[in-house]
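There is one chain below, alone, in structure tokens, taken in the form predicted alone.
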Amino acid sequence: LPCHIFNVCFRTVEPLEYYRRFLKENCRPDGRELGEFRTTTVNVGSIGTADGSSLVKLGNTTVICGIKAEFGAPPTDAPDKGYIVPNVDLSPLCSWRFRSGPPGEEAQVASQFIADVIENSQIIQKEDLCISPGKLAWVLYCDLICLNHDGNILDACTFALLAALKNVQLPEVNINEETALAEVNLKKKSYLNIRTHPVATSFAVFDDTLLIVDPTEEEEHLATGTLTVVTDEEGKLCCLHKPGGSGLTGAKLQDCMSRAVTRHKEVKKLMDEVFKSMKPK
């Protein structure tokens, strides 16, 4: 048989063992090092009929935000605060493995990590989106859809959900006293104010010792365990997200930890250079 044709066959009946192979050599099929990073881009700003959107691509996993505001009746147990709704969608469009209808479990899981993310970092305080106390908020809702899933969708969508943020802008609105109306100021817009910046980093477990970096879908079914680490510029811990698996030592908890502040300053860096490159509308 031709080399790669032996390849093909190797890694179509023994997938595992075709990764061991490569993971003794500190490599992986895709070329990659262990602790290395698929390439990433971002770019805002790109549906004209939402407040805010983004779109991000790591590797070929590829995930489009878009945010829209409306108003609201504030809660009533939090009458000056507004809403941040959070919502993934995994269609059948990026992965075979999706069907339509009602979101699966793993967009239910989606969804909730983002929305923890949200209330854990503090990206946007809630109070910030109160309109007129006891009366008028901001919703924002954040659409997170899937267009191509190979692995590691949840850096992917805390990606995007920072940049579309960061792109939106909310016109000026005020109460008429006289006629209890909300007066909208379509010419006078204000960016959100963002208090911090979470970033996520995931890591596949093999066998349950080997850590490796932003894994391809093939690479989380492959893993004994996954884990995905959320920090903000200061180097906090927003976030911890574990679903079973394999455990970790304190040791290599500590290592995904230093990675995962380190991996916030290159997404930083590259969000500041997109944002910086745009004229102002």
Given for the second form:
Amino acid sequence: LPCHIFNVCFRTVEPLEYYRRFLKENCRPDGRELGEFRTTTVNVGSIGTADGSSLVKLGNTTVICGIKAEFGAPPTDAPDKGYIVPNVDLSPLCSWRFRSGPPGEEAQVASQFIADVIENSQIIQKEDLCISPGKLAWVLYCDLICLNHDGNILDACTFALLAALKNVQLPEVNINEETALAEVNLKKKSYLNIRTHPVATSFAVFDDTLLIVDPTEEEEHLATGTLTVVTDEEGKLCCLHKPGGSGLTGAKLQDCMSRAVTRHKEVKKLMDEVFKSMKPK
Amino acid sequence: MEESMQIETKVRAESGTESGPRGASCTLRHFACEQNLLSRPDGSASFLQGVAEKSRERLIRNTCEAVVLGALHPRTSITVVLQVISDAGSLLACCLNAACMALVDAGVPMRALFCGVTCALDSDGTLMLDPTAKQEKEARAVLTFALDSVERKLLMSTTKGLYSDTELQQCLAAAQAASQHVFRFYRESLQRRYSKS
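Form predicted alone already given; the form predicted together with its partner chain follows:
Expanding to the full complex; the earlier chain stays at the top.
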């Protein structure tokens, strides 16, 4: 059999063995090292109808985030706070694994993960979203739509959300004392106060021992476990998400932390470049 | 029906075990375990420890999948049903312990046992193991770990709140030490159950 046909057959029939041959040489079939991320690109503000938007690509994985700000009544137990409502949409468009209809388990888990990251990192002070305590507050609906699922959806969604939130501009709102109605001044807009920059770094565990960063869909499928770490700029962790899978020792966990801290610097640098290059409105 | 209930009560009284007074170094609350208290399922256990749903289910399921030797039972579905009787904090850890004991009671082959331990960090960085519901609410961060019995490796982790890298390592070490206590309790309660019948 010619060499390349044999490789294709081998990859289909014995994917794990095929991967092991690469991992033994400390690299992966796409040429990356074990600790290397795929090319990350981000584009901000491309959706004109949204109040804030971003598009993030991690290799082939593509996630778009659109944020719409609407009025709502503050919760009764926290009258001086607004809401941030994230939703991750994984449709058949992005992968053959998903069916249309109500959100499947992966989409629900991703939505919950993003909600947890927002809550734990305190990326936005919810009090900043309040317009009139007890009466009116901003509700930010964050829709994260995956356009192409090639693994590591959590990292892409976190990054897309962060970039979109930085892009959001809210108009000034005054409550007219006489009519008790809200008056929106669309000419005067201001950016949100983003307090921290949470960045997610995901790993896949192979054969209970080997850790690889930024898994593709094929690698996620072959992995025996996954781990996602979310860090902020001070190196604090706002999420250590390990939903079962092979066990990890404390030392391996420490290696993951160090890689996550490095990744945070990479992402922050990329975001600063993008926002600096955008012309102020 | 009444006869079987009486038999069940009798079995419960005989096979129920309670953990003894806690050692000075361990700060887990008192816990007790009863096994085989439901007659219809293949195995059942209740885990009483101290006085967000789809995601919790997934965490428990993935932890079980990591230890259960599924290859020995092809084309089989193993359903684990957990009913919360009362929630006094550290709920996920308690669910994990109950799931493990029920799997053992059902005779499902596993490569290791697992246990859940919850850790809370308050605003000045004090570590609290097995927090009550009140302590969880007031804590700066709450970390829940599932550890395996063979090498105390981390099988599952879910965290809430903000914490540093060193604090994570401290919590993990404390959880690994506490898990010894839980695994010893598993062993004792199983020994007591099988020595009587």
